[in-house]
Amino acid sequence: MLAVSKKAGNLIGSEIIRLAGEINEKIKQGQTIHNFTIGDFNPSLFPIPEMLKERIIYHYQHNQTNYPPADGVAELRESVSEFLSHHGGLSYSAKDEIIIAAGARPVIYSIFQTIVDPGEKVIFPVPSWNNNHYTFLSNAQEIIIETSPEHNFMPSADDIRPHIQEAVLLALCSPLNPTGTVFKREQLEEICDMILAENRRREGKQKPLYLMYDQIYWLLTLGNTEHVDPVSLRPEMRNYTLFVDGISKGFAATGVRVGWSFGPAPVMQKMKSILGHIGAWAPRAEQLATADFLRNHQAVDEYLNWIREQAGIRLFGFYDGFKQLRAEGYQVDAIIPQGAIYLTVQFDLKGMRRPTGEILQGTDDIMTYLLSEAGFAIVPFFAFGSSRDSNWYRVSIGTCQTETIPTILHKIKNALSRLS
């Protein structure tokens, strides 16, 4: 047996990637599967902005292929600074408060490595994306906040408060993966006030409590939904907030691998050192192309208007369909989409009987039934840290063709109608 480290031996792989692999194998075998598992885009349906693509090609043609600086090329840091000011009303210095990385994952990893010492505690709500894995990789202890559908699966200050004195990092995300829901202004204000009060208590005595605020989906808020951030609501949060951001979701550029973080300069400089040592920088050509694109406000606005419209058509198409199924008496439900590319749906089917007589015992049986009878592949919330008893699921619409939605809903209805 090959010996490996305890960390490697005990690390759990991505449940989402595992599910997607199994589904892709079924597709290869000729089965018709509507695969809404991975939080990604079909580039044929959601291509990256044309200008961004052209500028990537341009910079490769002009031999921009050597190492970029560890914190990102100056042109992109300056462009991100301008972009944040123009679109988000946030003022961060390109010199020492913004760093660039190969997408959001290295940013999150470097935040954990910069803030959390082994044995210290990290608070995060569930369902949420991969906070459990990053906590494990940091040899930290997790404090899990179980959220509820009644509050759109977003945590409140009251949920967090009993644990606040124990932790050094609070990890939040809005719009949230997997739910597509967002913090309301008053919800986040209460959390910020709690963090500020806790840090006044700690001042001069112990490490501050930092907030990692993952807003990678903030450009995909829908309709009249408001995106709020800690620093705009409470300027004093600037000293304690570490943002996660990038082009992966808002510009459907998941494979381009350009992300960034912004926050207090002393923390950013330590994150820069970590990212430099692991080489987690975005390619120079992609960085320069992103800088060119972000400066073109017209191109940015046109693309964002288009992708929000396309995401909204798909999300509300499924949402309206699930609410209609519920109105017809089927044991399903959905939470109205607010942002991102995700719809939260419920299949309350445990204990129901298949036509063949088998009883659906739990989530795995329900997923198998929907996959086999409706060709409908989605991710259960237990893949995001929730209890295996949860009957809520994520539908990711980045690979969905709008014209297939009625057919998929019809297949789901037929599958549900065969249960007793």
Ligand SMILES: Cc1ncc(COP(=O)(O)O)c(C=O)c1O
Contents of the next structure:
Amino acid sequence: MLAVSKKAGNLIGSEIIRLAGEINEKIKQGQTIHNFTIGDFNPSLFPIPEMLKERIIYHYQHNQTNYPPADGVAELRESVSEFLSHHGGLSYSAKDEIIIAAGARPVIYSIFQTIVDPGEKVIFPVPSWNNNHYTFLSNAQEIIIETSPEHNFMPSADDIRPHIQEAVLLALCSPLNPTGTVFKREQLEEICDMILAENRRREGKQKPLYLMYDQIYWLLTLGNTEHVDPVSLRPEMRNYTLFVDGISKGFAATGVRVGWSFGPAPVMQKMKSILGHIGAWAPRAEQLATADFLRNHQAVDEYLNWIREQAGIRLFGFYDGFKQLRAEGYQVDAIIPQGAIYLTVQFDLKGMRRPTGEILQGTDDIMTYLLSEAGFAIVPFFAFGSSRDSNWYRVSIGTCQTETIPTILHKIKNALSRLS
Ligand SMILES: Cc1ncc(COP(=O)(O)O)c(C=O)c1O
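With the form predicted on its own done, generate the form predicted in complex with the named molecule in the same format.
Now the full complex is given, and it begins with the chain already shown.
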């Protein structure tokens, strides 16, 4: 065995990617699997905006192939600044308050590296996406807050308050992966007020408590759902809020790798240095193309209207179907989808007996049963840090063909009706 660092040796891989690997294996063996595990899009169902694609090609054709600046090309920082003001009512300077990276992941990594010292505490709610890994990579200590379905799996100020004095970073996300639910205005206001009070208490004597606000799905809210952010609600939060954002989800451009952060200049400038050292820049041509695209309000609005509609059809197709199954007496439930590409579904099947006689002992058995009997592949919330016995699951619709939803629901109903 090769000797590696303790950090590398103790790293745990992503549960979701591991699960997806197992499922792909089944698909290769010829089984029909409706694979709704990975938080990505099938590009034939959800292609990136045509204009974005054309501009990427255009900029490569014009030899935009050398290093970009460490904080991103000026054109894109300016374009993002204008985009945030136009679509989000936020005012951030292209000069030193916005930095560009190769997607949201390096942004998150550099936020952790910039804020958190080894041994310090990071608070995050579960279920949530990958905060455990970034905390681990920073040699930090995690403070986990388990949220509940009654509150749409979003944390409240009261949940966080008991831990706040110990922490340097609070990691929040809305719309949330894996639940597809969002913060309500009052909920986030209370959290902001709590952070501001805590930072007044610390004033100068201690590093402030920062809020990482991951809004990578904010362009994908459904219907009348409102996206709220800390700085619009409480302008004083500007000093403490580090935003995570980019084109990966809103424009179905997960493989294009353009993301950004915005926040107080001193923090952004340190993140720029870290990103520079790891070279996690978005390619220059993609940056220039994104700058061109984001400036075209008509192309952006048309695409967003289309993708929101497409996501909504699928999410509500499943939601209505699960609610119908519940009305028919099956042990399933779902939470009304508000955004992102995820539906939260409950399969309360523990203790039920398969036709072959075995009892479903817990989350893993339920997942395997749905996979083998209905070809329905989804991710249990424990993969997002919830407790092992949580019976809630994430359905990710980015690979779903709308026409298949009735068939899939029918297969699920059949599988459920065979349990006793
Ligand atoms: C909440 C959240 N933040 C960030 C990311 C990473 O985005 P990117 O692909 O831009 O690195 C994801 C990807 O699934 C996500 O779900």
